[in-house]
Amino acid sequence: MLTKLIEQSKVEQFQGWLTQYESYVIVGHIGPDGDAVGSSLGLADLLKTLGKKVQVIMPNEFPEFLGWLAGSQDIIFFNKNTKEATDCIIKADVLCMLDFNTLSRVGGDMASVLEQSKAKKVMIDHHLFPGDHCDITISYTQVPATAELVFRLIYQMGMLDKMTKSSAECIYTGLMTDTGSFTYNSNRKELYTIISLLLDHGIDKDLIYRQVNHTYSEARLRLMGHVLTTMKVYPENIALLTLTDEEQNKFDFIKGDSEGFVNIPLSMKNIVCSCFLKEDKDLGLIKVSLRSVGTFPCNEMAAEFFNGGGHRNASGGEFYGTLDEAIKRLEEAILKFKPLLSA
């Protein structure tokens, strides 16, 4: 029903690995999105039901509207229990590192104990230039979440009676939310093809979706309206958003109040890029959200000027100064892209 995406070798890797091996860490990206979180819940609890010990570990805490996923009540993070998670990455055979191409993407502290590790390790990413720290690496740029590869993965490897709703749950909201609720990066016939099976595991989507985009806070709501007022849109067709630390304050941000902000100016007509640069100062830096119609590539524009990637019309990044400077800096990258910005 499905075409063999993932090379056949590296599948049947993976399954000599679940004959010989019992303990399992599976890892996601720091900042973990519906994506990083989904994937992993979604193959920890395959590998549950396979009876093997599993441990996920995210670098630090996930938005508030994914704490229904089951599951996402045992993750460790990383930046809170860091003994106990270094415990278990150093004791795992197999180290699964989902949905992040390079060790940097989960931190430095633990990109080392990361690297320290003698476990197996396998990369299942979509993003583009993946490193070579893995044993076995399954990277295609060409699908829009890690959540696809993992479905893949158990589907290749004839398991997908060994599927269980929460599993199918967990991986359609990793493919929900990083398709923008499939508005982009969604349009190949594969991609329903696959909704069509996790539907035949009893999700209900429609109710994956009031979970994750409608149980939001009326400090959620007035922060958006507030971040609008502030808008700038420039004459070559693009939007900026900002958001700084303060005004998080003021509003009583938590985390994931800010998702899917970087989505609204797309709805006004000629705008081709939205760029949303927002403060954090755990992390000390700004986070960078980008996101295009068409053919604008914004993963290019992350790429060049704000140490990011990402897909064409979905990508982000990171800047490290303050945000007038990350403003500035966008404004260069909008001269270099000037060409490429009319509607």
Ligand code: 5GP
The other form holds:
Amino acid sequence: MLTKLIEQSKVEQFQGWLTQYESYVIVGHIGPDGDAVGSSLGLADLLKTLGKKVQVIMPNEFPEFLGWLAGSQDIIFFNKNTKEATDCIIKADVLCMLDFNTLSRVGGDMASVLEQSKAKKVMIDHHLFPGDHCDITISYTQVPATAELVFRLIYQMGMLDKMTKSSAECIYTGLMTDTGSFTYNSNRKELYTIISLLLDHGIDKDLIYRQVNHTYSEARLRLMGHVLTTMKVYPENIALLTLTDEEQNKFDFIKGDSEGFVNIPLSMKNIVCSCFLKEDKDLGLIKVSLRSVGTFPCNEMAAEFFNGGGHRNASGGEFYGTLDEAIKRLEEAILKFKPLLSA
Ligand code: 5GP
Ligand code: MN
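Now that you have shown the form predicted on its own, what about the form predicted in complex with this ligand?
So here's everything in the complex, that chain up top.
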């Protein structure tokens, strides 16, 4: 029913590991999102069903709206429990690296632990420019989410009957969050074949939408109002949202409260690109999020001006300096990309 997108030799190699190795660690990228967490937990569930010893480790915390996903409470965070996480990584037979293309995407300390590990390594990811740090590289940039590749791997291994409802929910969450609830990167027909197979596994997609998108606090809504009030719209069809540390304190900010803000300006007519700059006091940097519509390559802007990358329509990066300096940097980027910004 589905084409075999993943090279069968890679599927068979991974399946070979399953007969050989018992202990698996699954890791996602720093600032784990719905796809990093969903694809990791979806794969973890399958491996547990197969009787494997499995531990999911994230570099740092995921947003609260993912806390209902089965298995999310058992995730170890490298930044909080560094020793326990390091021990798990060192002892693992197999390391599964999901939703990131280079080791730098997990943060420096964790990257060196992963690098030193003698485990067999598999990458499952959909970002451009995959590194060569894994024994098996399952990297396909045409899919909108790593969760799709996890689904396809399970499907191509002939193990769909072993997929639980919980695993299907995790995978659906990855698909949904990385496509803005199927509003971008979501025109490939087979995506809906996959969703239909997930529905066969008992997921309630409407409930998942509400659990992810409709569980915010009053403080988040008020913060959203504030951020929109201070939005700047440039004549070059680019909108800028900012959030300082002081504003975060004023609105009792908790992790996840600004999730999705960057998408809001795209609902304005003619806006081609949206930028969200958020002070992160803990990391000592400005986190940059970019979104675009159509052919505008916001990942190129992220790479050239903010030391980042990502997908054509959803990218991000980092800026070391003040918020004002980050805004100036964006304005330089606007000048450079002006010819591509016409609506
Ligand atoms: P978000 O804006 O949701 O944090 O990130 C959107 C996408 O941009 C991510 O899925 C990832 O592909 C990319 N991205 C975000 N931050 C970074 C970064 O610091 N470096 C790189 N290379 N990509 C990033
Ligand atoms: Mn992803």
